[in-house]
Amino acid sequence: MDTNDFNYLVECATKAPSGHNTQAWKFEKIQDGIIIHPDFTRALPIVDSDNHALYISLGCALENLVIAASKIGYKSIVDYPNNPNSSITIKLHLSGEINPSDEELFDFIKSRQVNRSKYTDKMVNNTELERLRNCFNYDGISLVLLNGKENFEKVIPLIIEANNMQFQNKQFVSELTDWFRYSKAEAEKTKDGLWTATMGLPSMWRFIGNFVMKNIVSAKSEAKRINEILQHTAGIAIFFSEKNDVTSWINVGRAFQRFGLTATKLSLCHAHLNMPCEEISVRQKLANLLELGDKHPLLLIRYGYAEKMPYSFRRNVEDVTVN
């Protein structure tokens, strides 16, 4: 693998979500393939304490960088790290073979966004739905679609209940606020963290912006602004694992992702409502109610039909890689 391959496949992997985009990755190029490294410089403590979603945003990128790879005729094999600080090693080797699955969503690598606006009251049809379950198949990961609000409404309350948890944390509010950019020039400088443009906020200056957030937002704000949101949200989507590890972390991730470029194939928005996951005792809540047994409930997330809104930024290639 010469190095325009890799820093094209670096590029396409960093097209995937991560959690407050943080972009909490590294990149190694290596003799037979490339290492993707946790970056833990940009962990979110707070919110995801034992990197689970970290994990998972890695996986995200390993999905985005095997496609990638397929569609440049590299057969990949992943190697999968025994605990959750160690890293992801991918080798590659030239087939020529193009993997159709794979050359079916790489178009969708670019284009696919996290969209946090209101969605349209529009339904998913049971033809498209069938295409978002089966777009994946990793062992141990499932995915339950709630499609309809009659099917999502019982998962509401914990949604809330998540919510307040973390909007009454000062602690989880100032992580939070730290990763807003609050203008286009500021998201512009770093190339990662959460514009307010991609959730359709106006532009402010930085002191504003961090004063609404911790004086002007509750709780009670969000929790309304959620239950809004809702109610024009075609269905829940909500992976599971059978085991809570590095490995099942990594898998959803790729789940995950398959499941964003499918839902872009088919003009389908997403966008995270991961609260009830991110705290555990509502974790279990919810694992309960969907009847799972000893599975884990790691993702939830929105989709319905929405217009495309500015996509956020990444960083550059050179900025995630290592020397």
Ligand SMILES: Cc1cc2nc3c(=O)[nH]c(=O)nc-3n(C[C@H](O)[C@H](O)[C@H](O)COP(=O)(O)O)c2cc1C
Contents of the next structure:
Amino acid sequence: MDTNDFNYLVECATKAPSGHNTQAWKFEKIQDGIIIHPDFTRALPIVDSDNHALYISLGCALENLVIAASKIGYKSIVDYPNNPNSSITIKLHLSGEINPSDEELFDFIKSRQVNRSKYTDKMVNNTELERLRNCFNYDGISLVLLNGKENFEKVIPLIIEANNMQFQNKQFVSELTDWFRYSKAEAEKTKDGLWTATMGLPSMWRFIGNFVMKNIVSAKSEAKRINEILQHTAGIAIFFSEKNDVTSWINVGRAFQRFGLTATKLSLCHAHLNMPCEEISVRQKLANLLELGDKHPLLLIRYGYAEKMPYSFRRNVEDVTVN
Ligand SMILES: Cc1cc2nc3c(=O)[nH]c(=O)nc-3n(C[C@H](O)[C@H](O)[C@H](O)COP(=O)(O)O)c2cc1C
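Switching from the form predicted on its own: structure of the form predicted in complex with the named molecule?
The next block holds the full complex; its first chain is the one shown before.
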């Protein structure tokens, strides 16, 4: 693989979503492939103390990379790490063959986004639900689609319960606001984080934004906003895994990335309401409610139809590569 191919694959990989848009990844070119390293300097110790979301994000980047590699004729073999601090090695060799399902998703790598706006009331039809349900096939990873309010209503109290726990936790709010980018200038400068425009919020001075987040936004106001959003949501998707280990987290990321790309292809929007998966006590209640036995719900995603929102920034390829 030459440097041009490497740079191109890294660029495609970095279009992946990541918690708080931290982009906690580094890419290394090796003789016969690429290593994706976790970048723990960008970890989120409060909301993601076990780094499961960090590894889900690496899984999303990995899936983009594998899809893009297939598009330019490389076959990928993924070597999964077996301990919580390790990297993912992808062996790439030119085969000239293109995987048809990857070919189908490749075109949506750049246009996919997490859309936090209020969705329309349009429902998703069964053909499209079937496409979402069947968009991935990873051992031990499953997806449940709660389509229609009558089916997802039961999870709303758990979303609110976890939201309240998080917004009553000063450290959570502080970690969140550290990653807020309150203007285009701030977002363009760091090329990471949560730009207010992507959340439908206006630009503001950092000291005002921090004041609003710490003194005006509250568990109650967030709960009200979430309840309102859920009045206009077609359905909720929950990704869960049989095991709660690094390989499963990566594969949840891979599955979720295929979901995001497939949804984009179907002109469907999606956004995270992960709180019940992030708070361990609520995660257990969610597993019980959905009768998942000892399986682990790791992502909770709303979906529906809406207009596009502004896109988040990404760091440049040279900022995320190691030599
Ligand atoms: C593992 C994971 C967890 C996430 N959790 C949340 C979340 O709790 N709330 C939210 O609004 N977005 C969440 N996101 C979405 C990211 O904030 C989003 O991907 C990032 O800001 C980049 O935006 P983009 O995906 O539109 O490019 C999450 C993404 C990932 C991969």
